[in-house]
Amino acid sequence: MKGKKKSFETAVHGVFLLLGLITVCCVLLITVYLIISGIPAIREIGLIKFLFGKTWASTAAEPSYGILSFILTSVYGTAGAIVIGVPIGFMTAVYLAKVASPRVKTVMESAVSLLAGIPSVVYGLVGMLILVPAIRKLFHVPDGASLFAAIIVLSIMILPSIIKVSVTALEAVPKEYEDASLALGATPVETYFKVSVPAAKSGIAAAVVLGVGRAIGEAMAVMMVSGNAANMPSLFQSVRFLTTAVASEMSYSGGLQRQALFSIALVLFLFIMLINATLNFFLKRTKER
């Protein structure tokens, strides 16, 4: 009996190991493919000219492949979405995990789950039909399709990831921590923000990383509300993100243009890896202290 149980556990461990290796292999294959596909264009165009060039005119008689506007737009758009979405998502998570009544919590969690299940194209459609005209009328600009509209849509799209993961992390904090804090005379609000939140900071940081990944990697919704024009970033001007640059031209690209789009994908991939590595570094540094 013990032998059968041990064999079963060994088999389960082997399956888990295999699945983990498959995941790692998928990441490595994607990395290798992007490097192989993206390096030739960077080599031909020139790294400095490609990364810091301000003009993208891939279909012109004399094509230009500068992606600085795409990089800055992605940085500004992601930063704006984080500035708006993270505080809202974090405070909502604290409310749901620690303050809300069971009935309110059930309703709000259902709404958050529904928000997470809405396809990105629906976000883009609603933004294009409602948000873009509203921005045009409110701020008296020629076209509401802009970086500002993209930031608003992205900040809404990252909320479900931040809220759900943060709620799970906060609920996992042992109740004894909070009881001890309350017994020492701290108020409930002080306990939530000075005991529960620090104890759940790794899970909350993971939620932020997921939100950042969602904001950086979104293409369809952003394309529909940003105007998708290759301009240097301005809050009320049509712009193009790294993701939308690849999605909008891949269907008719060829030759150097197609290789340049793979180079953009490589830059985006490295950008996401850099952000994740930076956040993990600061988290580990905080734990060591």
The other form holds:
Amino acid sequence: MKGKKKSFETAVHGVFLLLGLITVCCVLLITVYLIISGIPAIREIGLIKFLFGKTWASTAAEPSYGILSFILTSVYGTAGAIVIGVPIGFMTAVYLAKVASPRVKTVMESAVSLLAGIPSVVYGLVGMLILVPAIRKLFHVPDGASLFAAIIVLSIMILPSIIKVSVTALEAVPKEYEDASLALGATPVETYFKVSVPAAKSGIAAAVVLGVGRAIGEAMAVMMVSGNAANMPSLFQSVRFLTTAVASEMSYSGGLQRQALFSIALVLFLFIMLINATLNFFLKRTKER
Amino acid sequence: MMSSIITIDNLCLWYGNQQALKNVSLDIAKKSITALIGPSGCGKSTFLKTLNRMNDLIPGVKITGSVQYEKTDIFDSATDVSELRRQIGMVFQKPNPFPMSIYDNVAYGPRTHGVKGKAKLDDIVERSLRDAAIWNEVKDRLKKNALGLSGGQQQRLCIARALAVEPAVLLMDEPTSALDPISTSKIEELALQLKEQYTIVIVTHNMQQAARISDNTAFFLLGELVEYGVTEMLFSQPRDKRTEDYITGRFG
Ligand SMILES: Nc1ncnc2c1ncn2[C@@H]1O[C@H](COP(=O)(O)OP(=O)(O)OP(=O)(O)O)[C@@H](O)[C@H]1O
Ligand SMILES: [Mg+2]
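Alternate state requested, the form predicted in complex with the partner chain (shown: the form predicted alone):
Starting with the chain above, the whole complex follows.
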């Protein structure tokens, strides 16, 4: 009887372990597959030529596979989204965590959750139909589909993660710190910015890094509003991101072109790994305190 | 009695529907130590937090009666709450230094109130730490995080931080309840020294502590001020039966 029970326990443990291993296997599989299929093209083209080449002409008679324009577009696009999204998200988080009345907070937080749940194709659609024409009219450019449009869309898309993670970090600041500050004669606003925010800084940093990850990995929405031409990045020109470069040519590619797309995916993957490592670093620091 | 710095008249306070202070009237003498004693939940902390209006931060608090600080009504709409709190400093039960360097902890208040310049701040930081009897222990590690200090050191740092904004009154809510006997006696000595320059109001559960350091003692029970008078008298010849029961330990 006892032996039966024990073997049942062991079996259940085995099942859990197996299910857990599925995730691990997926990650390993993707990593290995990306490396194996990404390396050949880099080898053939040459790492320097591939990473720093300025022209991407994959379908030309004499093809050229330089992805500098994609890398820079992704970097600029993400940086732009951070520059716009972080201050807005951060201020919103301070407001929600410290100032807002419970009712306002509930309403705004559900709005933020809703924003997080909107599919990226919808962001792309709205951007295409409203933002792109507006940019064309406002800035008198021939085409509104541009890096700028992508930055705006991305900065809205990263808001929910920045707000949520920052609010959590700010709410975790012990009330004793704030009481001490107020008792010294600091005003509430001074207290939020000089005590609460510094005390929550690793959590807020984690929020920013999470936003970076969101922005750099986004494909669908930016493809729809950025025009998708392989230009070197410029604010009001049509551009192509690392993600969209892979997505837009995969369906009809072959040979070296196809292999090069895998190499782009590998570069993107390495970026994301770097961001994740940074995120883990900040999260660990938050936990340690 | 000496001249009073805070005059409390008919103070009542409610948390929602629950009354926590009932018609409390007392005068706090300048440059003296006033001890507040009484069983848990009798309203000592509530009373203390009313004096620097920290109760404002709790939703649903209603206050009637008056508190005069240096002849001005602290509840008057013209009163600058920040300035009031600068003048009436507070040390909390649990040491609560900011997660910053020792130096920044002490400099926080003066900086907030517009003191600039390194020399000036250095000066304030050193003087405050000396006044709080912790300078010798931390002078070589001012840039280190304050959370690395021991509990007793943290509490004295908190006292230094409170002194740095040059208050006139120091409210202390059970400042030694989390500390060992040595740290406790250091803070008691400190309170006796500080009395030369500051008015101190201290909440304590320790009868000996109240007897050792205070000039006047107020005994609270269920939100009421039962007895208030010179400490020696209150402990040797309590007028009220309830006071006697409490200080002889037959109570709460
Ligand atoms: N924020 C609050 N909201 C509602 N009721 C409160 C609040 N703070 C205190 N009270 C109530 O007010 C009464 C007095 O509390 P207070 O903290 O002033 O007591 P105390 O004398 O300081 O007790 P202790 O010695 O345990 O610290 C208690 O009945 C308590 O439950
Ligand atoms: Mg208390």
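Numbering follows the first chain given and starts at 1. Basically, rigid core = biggest C-alpha set you can superpose within 1.5 Å across the two forms. Please read these numbers as outputs of a predicted model, since none were measured by experiment.
For residue 18, the Cα shift between the two forms is 8.4 Å when the rigid core is held fixed in the overlay. Superposed on the core, the two forms differ at residue 275, whose C-alpha moves 4.3 Å between the two forms.
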